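One chain follows as structure tokens, the form predicted on its own.
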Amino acid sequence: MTSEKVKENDLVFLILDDKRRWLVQVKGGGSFHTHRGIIEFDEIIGKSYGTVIFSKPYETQGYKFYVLKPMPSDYVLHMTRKTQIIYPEDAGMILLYSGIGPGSRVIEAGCGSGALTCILGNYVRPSGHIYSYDIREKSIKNARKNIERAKLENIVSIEYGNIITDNLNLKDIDSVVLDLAEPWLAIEKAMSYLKLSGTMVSFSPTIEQVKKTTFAMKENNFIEISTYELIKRKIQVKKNATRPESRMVGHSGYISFGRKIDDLKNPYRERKPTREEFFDLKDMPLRS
């Protein structure tokens, strides 16, 4: 298999050490401008992934740069964002938690930067669809932006919506994702949009969310309800000295997930005693 070459308007990742990376879209005859120098668009387009470039001026700069295909996770690090963040292990998380995939159609409730749109666009591939809403104005300019440097105008669709009060016009979801302030509102509306088995997914940074939202789910007949919270230590890989990182980021949010079900009373074992049953322990030995 040949390697993929980079093409015009093709989004790059940009390394020039372990702190210094960029997500960057190449367009013939731009530039872009570090600290490091200036790495030339045209120098880019048609080389294969996994190549380096230098810096100009070659004389007084000269810094090798790797040129990268972005990762999922890249773009929810490094593309443009002014909302919180959900981190890659949150992104994995809710991916394999709520079944996503290939051919899901999955209603997003708060898009934020778009950072975990475009994650979702790239894992419902090739015939699936993200409806993703939010009520910020800035916010929906900002991710439309985003999703259009990831190339998912046809998967990903951010419209100006309130999940909680307006009427979507969609059924046979097969999830939901939440990132709202208050998700319990949404449960019921979300509910009706969902096929049945269908997962709810409700990130949310406090643990008063996470109860107001469970106790949502099961009032609203949810089951396989569960909240997580995911920490993730980086190694720090050295000859005599490999251990922890010194910093990390110590809490990200909780994730709670539930199924749709067609809940029906059990005819044979929810059934009550034709008369009120009696046990008479009179005469039967008991352990003082």
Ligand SMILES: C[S@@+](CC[C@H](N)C(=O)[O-])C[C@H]1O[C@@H](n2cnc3c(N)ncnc32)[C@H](O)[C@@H]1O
Second form
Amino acid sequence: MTSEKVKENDLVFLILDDKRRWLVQVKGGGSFHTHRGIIEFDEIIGKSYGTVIFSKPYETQGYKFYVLKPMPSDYVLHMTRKTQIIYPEDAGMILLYSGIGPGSRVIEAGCGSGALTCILGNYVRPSGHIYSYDIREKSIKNARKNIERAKLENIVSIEYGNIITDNLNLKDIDSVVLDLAEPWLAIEKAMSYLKLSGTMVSFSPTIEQVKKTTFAMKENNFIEISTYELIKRKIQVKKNATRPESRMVGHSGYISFGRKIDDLKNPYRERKPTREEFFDLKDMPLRS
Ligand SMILES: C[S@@+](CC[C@H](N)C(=O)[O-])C[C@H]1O[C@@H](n2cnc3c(N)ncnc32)[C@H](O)[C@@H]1O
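Mind giving me the form predicted in complex with this ligand, seeing as the form predicted on its own was just shown?
Expanding to the full complex; the earlier chain stays at the top.
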């Protein structure tokens, strides 16, 4: 296959070095100004991804920039964000453990900055759909902008909606993905939208949220309930000092999963109920 060419309005990943890198939309006649000179878009459009370009004016600047096709992780880490976003590694696990893929119909709440929405939208192409909701107009506006930049407006719809109190009038959904402060309050409604065997996914930064969400899933008869935390370490590779980098993101969040089932009482074998861990929601205060 031949190399893909940069087209008008594409989002390209411009890289100067390890720290200085930008996601920019190339428009004919436009330019991108950096402290290392100016990149003119007409010089990128029509060239192959993987090419290099030198900043203007050449005599005083003339720095080399690499032009790459952005990865889904680049969209996430370099998009405009107004809320805490989901990191690419967590999104990767969400995709692989939820079964979300081409053709999936997914409910997401809240959309926040739309980081996870972009990733989900990218993976359900060409025939799936992401129904994304938020209760903050600012988030909705910002997420819509990011969705447009990622050219996903035909795959993703972002609407005002409260996943805890509203009736969304959707059914046979493959997955419901939650990233909001009180996910446990949304489990019962979320279950009603899911098709049998569908997946419930909840991303939360704190263990208190995980406990409440897990118990809510148990109360609503979900099975295969599990929670994970991913820790990513970048490795510095140097001639005589190859080791993990000193700084890292210590914690992003916990990811909880469950599966919807059409449960029946077993008429053949009596099973003693397992003793449930004692919990009292009142004693699990959360930051409000
Ligand atoms: C942490 S952000 C989500 C970030 C998003 N996953 C991303 O990757 O950009 C949480 C969002 O949930 C929204 N939210 C909170 N409660 C909600 C509810 N009941 N229904 C819908 N959205 C809600 C908030 O307004 C906020 O924008």
